[in-house]
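The chain that follows stands alone, in the form predicted alone, written as structure tokens.
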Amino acid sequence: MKKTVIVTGAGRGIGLATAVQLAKDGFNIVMTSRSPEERYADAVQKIRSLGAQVLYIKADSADTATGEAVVSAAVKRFGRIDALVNNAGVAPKVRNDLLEMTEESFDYVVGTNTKGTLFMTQAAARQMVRQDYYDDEHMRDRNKGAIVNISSCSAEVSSISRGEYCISKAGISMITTLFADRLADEGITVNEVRPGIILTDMTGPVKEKYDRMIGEGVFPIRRWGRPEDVAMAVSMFLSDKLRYTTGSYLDVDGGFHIKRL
């Protein structure tokens, strides 16, 4: 029996790479995106070609009703939810100095990145708690469920031209801590992946800046991160290899977090 994972923001970038990797790992995939399925028809077909059953749900993570709706649809299709990857996220539409940040921009970014992650996690966790262990015979060694949040190096690194983004990602880190604490006794692990500079549509507008930083050695591993780098970290957290790990995070940033003289 295959396990089922929900991957939010799965139409492209890190979300799509994660969905592809988890399909390779043997999961059935519930994909969410704000765009209609037709836009990502090739992505859906690619995942199905790997042997996974796919349920695509058009959903806006900023809507607090989304979590319950996605979970309900996933359970109706697959019977249970074994894992959740909170990947859906947005950047500010305009990078402004911290003194010029608008309430509209703050609400847009935090509403999707932080509030969306919180209530999607809550809905999935409620369902996981209600479920039996996936493998009753080995219930003392196996977890009932696993949640991975995609935050960012910006959870700790200041970017004064996009303060709302940094705040939103720091909030995700606390969501990881809180739910890891709450769900540990339930047999559900909650961990976090913190990507650094990853080559996606989101970083496209500042590619020249990051190309320069990479060339200058700001990142010890001198290359762009790839969505697949993040996907493999998620895969590890959802495997049976880290069953005794919760409330932790993994930097996938080419060593950017290292403090150097």
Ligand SMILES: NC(=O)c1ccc[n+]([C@@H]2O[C@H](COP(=O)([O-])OP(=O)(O)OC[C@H]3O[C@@H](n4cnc5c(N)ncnc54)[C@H](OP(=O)(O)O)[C@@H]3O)[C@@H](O)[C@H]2O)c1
Second form
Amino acid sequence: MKKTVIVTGAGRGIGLATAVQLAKDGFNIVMTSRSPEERYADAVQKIRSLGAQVLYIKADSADTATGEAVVSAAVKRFGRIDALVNNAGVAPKVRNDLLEMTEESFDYVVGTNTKGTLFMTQAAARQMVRQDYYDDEHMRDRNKGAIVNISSCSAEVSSISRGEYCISKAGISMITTLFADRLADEGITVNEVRPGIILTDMTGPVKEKYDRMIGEGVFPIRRWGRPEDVAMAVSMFLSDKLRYTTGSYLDVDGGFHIKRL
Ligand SMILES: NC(=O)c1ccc[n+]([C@@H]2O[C@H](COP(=O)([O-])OP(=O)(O)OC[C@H]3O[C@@H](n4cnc5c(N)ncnc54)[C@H](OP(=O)(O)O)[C@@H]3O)[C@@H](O)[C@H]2O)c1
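Form predicted alone done; form predicted together with this ligand now:
And the full complex, kicking off with our chain again.
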């Protein structure tokens, strides 16, 4: 029987690439985005053409009721959930110096990225804990599910013109640690992917700046990251090959985290 994964913010960018990869891996896909399904009809069709069943849910991650609503719709359709990818995220609408950051921007970014991830994870974890163990063809271990959070290199790297984003991603890293600890003995792993600079709509407004930095060799691997680079890392964490790893993160950043002299 196919496993089921929820991918939040899967209409475009990293979330869409992840949903496509996981469909190739054999998952049925529950995808959420803020927009109505019509906007992403082509994306849904593409995933279906890979053999996956798809449930699209228009849902705002910043709303704390969304987690329970999405999980219950997923269970109604597919009977259980085996995996969750917390990908939905936003950058500040305006980049402002740390001394000018507004409460409104902080609430928007942290509310979507951090609070959204927390309550989605809580809802999915409650469901997974209630479920039976699934069959693990390699190890015969006690597995109930796997969760992957998409944080960012910004969980560690300071950007003083978008401090709320850095804070939101550092918060996600602690969510990874906390839930990995809480759920380890339940047969559920929780890991994290930290993308660097990935070519999507999110980085569109600062493309020139990052083009220049890539040209200057700031990133050891001298190219833009692609959504598919992140999707492959998620795929690995959700595979049955990584069942003794939890509370860990993987940098998908072209080596940006390396300290150099
Ligand atoms: N691009 C990068 O360089 C980069 C680097 C590090 C980390 N990341 C992280 O990777 C994730 C995906 O980024 P991306 O570059 O693919 O972004 P993107 O191209 O802007 O796409 C974001 C997706 O998230 C959805 N979304 C945003 N807010 C939402 C909300 N409140 N509720 C539900 N869905 C919501 C969007 O839905 P709609 O399409 O309906 O608006 C869209 O599908 C984010 O968490 C981001 O912080 C990105």
